[in-house]
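There is one chain below, alone, in structure tokens, taken in the form predicted alone.
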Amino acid sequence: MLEFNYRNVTTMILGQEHGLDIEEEFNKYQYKIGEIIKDLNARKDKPGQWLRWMNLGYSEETIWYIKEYAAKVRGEFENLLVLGIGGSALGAQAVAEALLKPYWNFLSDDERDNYPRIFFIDNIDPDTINGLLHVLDLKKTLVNVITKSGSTAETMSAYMIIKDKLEAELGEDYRNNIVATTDREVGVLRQLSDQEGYKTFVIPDDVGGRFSVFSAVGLLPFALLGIDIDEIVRGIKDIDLDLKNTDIKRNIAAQNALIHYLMDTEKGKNLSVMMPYSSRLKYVSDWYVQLWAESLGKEVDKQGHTVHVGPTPIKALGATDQHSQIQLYNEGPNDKLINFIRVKEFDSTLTIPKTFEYTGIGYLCEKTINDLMNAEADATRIALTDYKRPNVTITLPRINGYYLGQLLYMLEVQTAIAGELYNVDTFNQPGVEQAKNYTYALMGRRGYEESAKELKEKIIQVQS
């Protein structure tokens, strides 16, 4: 199972000004945390609560259909192209980067066991899209378009471009190259999928995008790439039992949620840094940034009072960002809580050769890169602590589907608990929706004419 070490946020290590009396705080919040956990689990099956992501590890029928489809198309396509943005892409990117062999797309067909290369269009940069289309053979590409609403402008514009090119190259048969993941009944993509005859998978009701990685949004691309989704689900089920525990002293998601909340509200640490010491986990930080920012950054609380709360998430990568960010973390404002992710056992070992042993770098000879990575992580953690900078460490025994599933699910539960502590709606995103509506207006969507007129006047004022 995952290990969680919070020693470096305690008063014993950091002192009263920057540290927490963990024993006292756990006892103080024991009842409140227990009630939050019971309430979340009691509401997870109720419509409109947006908590059905807590059931995704038990969606056996969905998993069966995904595995059946993946087996059916096995070997038919050289490439898998995912069209999505935000939660429709970040989870798949994080898991694919972690679980596929490094430099997957550069491996031969045999080295990939004839599973496809993976590409994402998760932004609308015209140069990037044109560049990808220039090198990608669409006739040999399976396109997975993902949007629950079916109206996401970025995803649907990319879909229209790809669909047009596929149809030009394949004629009526282009439909075999598209699989859609969307709402069960409503939305433009559902309508088009039924009309065009695409194979479809469903994003369940009451599952928001940033909590959708263990639905068909993520599991379908994983299965198509040959990732063992049964192993991922098994990890989720196993840790789910621990995360249902109402005793904060035995629930690591509750512990980290409370630590973040108290560090923000009582100690002024309103920045949450996610720093894995593994390149394979670097996109976990990107996924976490969205999860934390959209869920907890809110203008009003549940009673409608203006609060403007939410810690700001920051992504980092060890050891790379020791050379770009740690100077600030150590000597800049003491306003951050650093989350380290460590890996006990890497899949491979790399030894530094015995060369230049009589020079200043001779101390590295015959050590391993594994040793160096662990030394870097330990040194950074200790240095931060010397500077009285709070940090916690989550440790995975190794990187595989089982433990990665546990890590992501633990962070989802942690976020839900933190939202209750902040007393905000964890699952809405009015700030995002406002920008979406402005985009619709500026792009001429029907029904947004008045908004478009007002926006254009504002743009003129800003530019003048």
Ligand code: PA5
Second form
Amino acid sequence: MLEFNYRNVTTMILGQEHGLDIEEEFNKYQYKIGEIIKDLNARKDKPGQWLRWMNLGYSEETIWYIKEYAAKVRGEFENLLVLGIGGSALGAQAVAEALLKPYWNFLSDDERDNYPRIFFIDNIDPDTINGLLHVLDLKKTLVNVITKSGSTAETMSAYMIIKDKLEAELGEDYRNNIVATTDREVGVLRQLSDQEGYKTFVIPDDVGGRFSVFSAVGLLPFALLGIDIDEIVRGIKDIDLDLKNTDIKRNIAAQNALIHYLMDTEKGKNLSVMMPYSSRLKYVSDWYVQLWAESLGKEVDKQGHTVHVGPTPIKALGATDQHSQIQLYNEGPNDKLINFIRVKEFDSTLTIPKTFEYTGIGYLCEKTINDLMNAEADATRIALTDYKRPNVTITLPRINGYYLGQLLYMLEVQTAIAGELYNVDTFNQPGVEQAKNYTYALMGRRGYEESAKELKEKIIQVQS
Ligand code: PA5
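Switch from the form predicted alone to the form predicted in complex with this ligand and give that structure.
The next block holds the full complex; its first chain is the one shown before.
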């Protein structure tokens, strides 16, 4: 199981000004947290509550269909190209980076066991899309287009570009190279998939983008890449019981949600840094940043009062960012709560050779890089604590599907509980929708003419 250590947020370690009297706070919030957990679990099957992500570990039928399709296309494609953005891409990126062998795309077919290379288009930069199209043989590529709404401009424009090229190369057969993951009924991608006859997978009702990693949004690419999705699901199920526990002392998601909430509202730490000490977990931070930011950054509370709340998430990577951000974290404003992620055992060991034993770097010789990584993580944690900077540590025994599933699921539950503490709607994103609507207007989408006129005037004013 994951381990969670919050010692370095306590008054015992940080003192009264920056620390929390954690036992007292746990006791004080026990009732509220218990009610929140009961309420989330009571609402999770109800339509319109956007909590069905809590059931994704138990969707045996979907998992069966995903595995069946993955087995059917096994060995047919050299590449998998995922088109998606935000919640429709970040989870798959995080898991693929963590669980595939490093430098996967550079491995031979044998080394990849004939599973495809993986590419993502999650932006609309013409240079990188053109660059990718230059290196990718589309005929040998399976394209998984993922969008819940079925109309996101970035994803759908990439889809149209790729579809056009595929059709030019393959004619009618191009359809075999596309698999769509979208809503069951609504949206342009659903309509087109039915019309064109694509194989499709469904993003279940009441599962929002940033909580969709364990739906077909993530599980399909994982299965296509040979990642063991049963292991991921097993991890989720095993931690799920603990995360349903209404006793805060036994529920690590509730503990970290409360710590973040109190640190923000009572101690002025409204920045939440996610800092794994593992390059393989680098994109977990990107995924977390979206989850935390879109879920908790809100203008109004549940009663409609203007509140403008939300701790700002920041991504960092140990040890790399010790050489870019830690100076600020140690000596700058004391406004951050740092979430370290540690890995107990790396898959491999690398020993530093004796080469320059007689020089100033001799102390490194015959030690392992693993020891160095752990020493740096310990050193940074201790230094931050000396500077009275609050930090928590989540430890994975090792990086595999079982523990990664647990980590991501725990962070999802933590976010949902934090949303209740902040008293906001965790599952909407009106701020994102606004920018999406402005884009539609500026790009001439039907129905957005009035808004387009206003926006164009604003642009002229800014430019003049
Ligand atoms: O979490 C969310 O809801 C968003 O980040 C979406 O995932 C993102 O905007 C992409 O939306 P869609 O899947 O509809 O293309």
